[in-house]
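One chain comes next, on its own, written out as structure tokens in the form predicted on its own.
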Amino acid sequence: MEIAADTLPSTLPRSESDRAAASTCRLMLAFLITGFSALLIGATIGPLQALNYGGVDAYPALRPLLQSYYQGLTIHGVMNGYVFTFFVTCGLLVYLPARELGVAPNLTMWRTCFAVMAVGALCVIYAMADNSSSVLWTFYPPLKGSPFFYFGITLLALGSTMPLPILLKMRATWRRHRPGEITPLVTYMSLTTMLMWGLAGVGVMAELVLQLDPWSLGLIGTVDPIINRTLFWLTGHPIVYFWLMPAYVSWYGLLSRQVGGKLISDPMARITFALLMIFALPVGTHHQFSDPGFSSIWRGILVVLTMSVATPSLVTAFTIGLSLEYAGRLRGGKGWFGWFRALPWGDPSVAAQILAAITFILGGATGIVNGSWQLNAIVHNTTFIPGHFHVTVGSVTAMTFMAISFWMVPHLTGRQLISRRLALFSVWTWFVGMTIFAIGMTWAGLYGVPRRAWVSALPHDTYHALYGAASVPLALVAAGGVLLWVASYAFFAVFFGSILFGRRAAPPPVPFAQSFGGPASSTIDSPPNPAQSASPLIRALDHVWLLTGITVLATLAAYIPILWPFLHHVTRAPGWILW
């Protein structure tokens, strides 16, 4: 495998540097391949759920491979929401900062991260494959699965936090060599993402280690469903940002360079990540608006807190939009929309990220509906909800990760994409398919079509009596799912085909962006870049431990009043094993 010359970490002697660079690239490629292999499984099963809502029950024909809709839905959610996102993110958020700082990561810790998550993934795959753990990706008790499932999720969650000490050590090494300087942007965004996730992981780890792991082994006989749901959503809402923030890392840290321009505002990027870190954790219980046990006052407070999360997304829309316009006008674009047409749409990496950003408009709008107590009562537990998160993780995250792979595979392997046309076809088909699918799901939800329901297993007359009024949106769901199937296999043909058969070429460099209004990114041995050149705002935001403390206090303030009554009125539920 060829390695780009600028991958060499500068803190080692030349021979050691060469070996470290090669090892770093191979490990990053392993994270990428494993993550997209998980997506291959999840995306293969995904359209079956879409066909289900179109009235087509494909599961009887797939037995004994898949026993039911619920087994398929569990595999789809776990492989896409956990395994795919965790592996790609834990690769990117170590590799990109290592390259930006010019500091070699702790390969032992990074390999351990990979190994722990790989063992966890194998455990959950085993538990899902034998239909012993068709408990969906939320695994709400008292529905009970196999110990392999819960221990697998525990290992996945634990492994996904291991990039944090790697990042902290790389940043500390960099700061020792460059005292008083501001953390470079991509490293800052990666570190705040991992700090947020390290705090968020406390919820699900407490749920698993204290309750579900011993419960599944028979060491305890009962669990409290409402406490466990609350702990789950302490992690389960921030996980959306653990999916989203790596995409923002690419949009802020790479995309403006890829389109031939500059990032309009470095401070706005840092503000976005600081706000996401603080706002992501305290609002998880808005997923429990329909649950009993906490007051209407707290539900109202949660609405306000949830709406605050829209602020960094609006900042991102403005900053990235203006950065794209600047690049488009540099490329000769005129008038109101000429700059948009002038962007390099022939580059599949650029096209995928811009289309992902466009679909996020729908994701943001539907998210505001979900976060409103009154409106949530209308759409709760309907297809509106998966319609919303498919245009977050299913478009923004998946499409941006696809976009990153289009330049990263050549960068890591020294092999060109086998077909840019097929890559562009996959991107545009995914965009169209996801848009149709999401519109159909959200529209059907307004008719009250339930989420997580095996509706196609109903008798034909019953299906049409219940859901005939929603026949048009449900047909869109099925059509969008089929298009996504086509798009995913076109992408995988490019991804795996390029790794195996792409033509040899010089590996392209990482396209780190330059910005207005912020310090230039500085590798460990680049010329001095005094902190005095950075604004007071940037210097203040560089105190990540202060941001961490604020996040902890805000989270405790939001969760103690809700959890305290639950802990004093414990419900003891035995496990239910339905399959």
Contents of the next structure:
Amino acid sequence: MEIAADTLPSTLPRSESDRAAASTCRLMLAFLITGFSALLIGATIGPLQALNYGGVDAYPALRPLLQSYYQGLTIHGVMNGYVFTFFVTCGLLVYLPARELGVAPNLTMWRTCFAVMAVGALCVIYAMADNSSSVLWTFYPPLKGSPFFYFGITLLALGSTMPLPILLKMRATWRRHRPGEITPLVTYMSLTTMLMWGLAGVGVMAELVLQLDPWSLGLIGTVDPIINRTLFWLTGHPIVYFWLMPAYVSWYGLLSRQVGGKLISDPMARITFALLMIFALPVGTHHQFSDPGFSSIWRGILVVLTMSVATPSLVTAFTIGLSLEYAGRLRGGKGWFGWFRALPWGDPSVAAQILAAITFILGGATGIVNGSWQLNAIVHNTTFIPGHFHVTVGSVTAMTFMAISFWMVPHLTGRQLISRRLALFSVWTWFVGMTIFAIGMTWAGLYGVPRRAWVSALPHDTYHALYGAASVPLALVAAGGVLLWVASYAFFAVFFGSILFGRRAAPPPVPFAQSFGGPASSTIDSPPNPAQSASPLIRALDHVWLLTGITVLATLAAYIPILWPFLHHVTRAPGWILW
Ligand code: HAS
Ligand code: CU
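Could you output the structure for the form predicted in complex with heme-as, given that the previous block was the form predicted on its own?
Starting with the chain above, the whole complex follows.
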């Protein structure tokens, strides 16, 4: 495998450094390929669910491969939401900082991270494939799956936090060589993401280790559904930022370079990540506005907290928007929209990220609807919610990860993309398909069409009597789903085709963006960084343990009042298997 010359970590002697660089690249590629292989499975099943809402029941034709809509939906959610995102993220958030700092990651720890997640993924796949665990991605008890499912998820969750010590160690090495300097931006963003996720993992780990793992083994007979839901959402809301923040790492850390400009503001990126870290955890119960047992005062506070966690994304919209405008004007774009047209749309990596950002305008707006308690009562448990999250995780995360793969596959393998046109076709089709799908889902949700429902299995007359009024949006859902099928296979042809058959060429470097006033390089052996003039706020934000402490306090303040009454009125539910 050819390795980009600037892959060499500068802390090691030359020959060792070459070997470490090659292993680092190979491992990154393994994370990428495993992640996208999971997406291949998940994305193949997705359109069946879209057809379900369009009234087409494909599942009987798929037996014995798939027994039901619910089995398909579980595989879709778990493969896309956990396996795909975790693998790509746990690769990316180690690889990019390693390259930015010029420090080799601890390969043993990184391999362990991969291995733990791989064993977890295999257990979960086994449990879903034999239809023992069609419990959907939220695995709410008292629905009861097999021990393989819960232990698999436990391993996946555990493995996904392992980049944290690797990052801390790399940052410590870098700081020893450059005392007093501010953590470089990509490393800072990666570290706050992993710290946020490490803290968030406590909720689901408690749920799994104390309840669901022993319950699935028959060691305890009953579980408390509401306590488990609350623990799940303590992790389940932050997980959406564990999907979003790596995409933001690319938007802030790379995109400005890819479009030929500069990042308008490095401090805004740091403030965004610090706020996302602090606010991600306390708001989890906004997924439980319809659950009983906690006071309306808390529900009101949750609305405020939810709007607070949306704020850093609004900051991102302006910071990234302005960075794009700057680049567009440098490229000769004039007037109100000329800069937008002047962006390098022919580069599939750029196109994918800008299109992802555009869909996120709809994703953010629907999120704000969800987060408003009264409006949530209208849309909760309807197709509005999957409408929302397909223009967040299904576009921002998925398309940004695709965008990254478009430069990263050539970078890691020394092979060019087999077809830029097909890559462009795939991202545009994904964008159009996902937008049509999400408009259909959110619109149908306003008619009260329930989410997670095998509506196409109803007798034809009943389906029309119940959902006939929503026939136009439901047709959009089905059409969007079919387009997504086309888009995903076009993408996979490019991704796997390039790895296997791409023409050999010099590997491109990682496109690290420079910010205004920021250094051209932050590697350990680059010239000292004059950013010592950083403001007191930025210096304070660099104390990540201070941010960690604030996050812990805010989370305890939000969760103790909600969990306390639940813990004093424990319900004991036996398991249910409904499929
Ligand atoms: Fe959410 C449910 C609230 C963001 C994912 N969300 C979900 C579920 C998922 C999910 C998977 O409060 C369903 C879980 C389940 O199965 O039950 N969400 C929010 C809010 C935000 C938000 C307030 N969600 C996300 C992100 C996700 C995600 C991000 C994944 C990656 N969500 C909720 C709530 C629920 C919920 C409730 C529970 C609903 C229920 O009842 O069950 C905010 O963070 C959103 C802020 C975003 C913005 C948009 C900023 C726009 C940007 C793009 C700018 C464009 C540019 C392009 C630069 C304010 C950054 C320039 C081009 C030009 C043309 C100008
Ligand atoms: Cu949430």
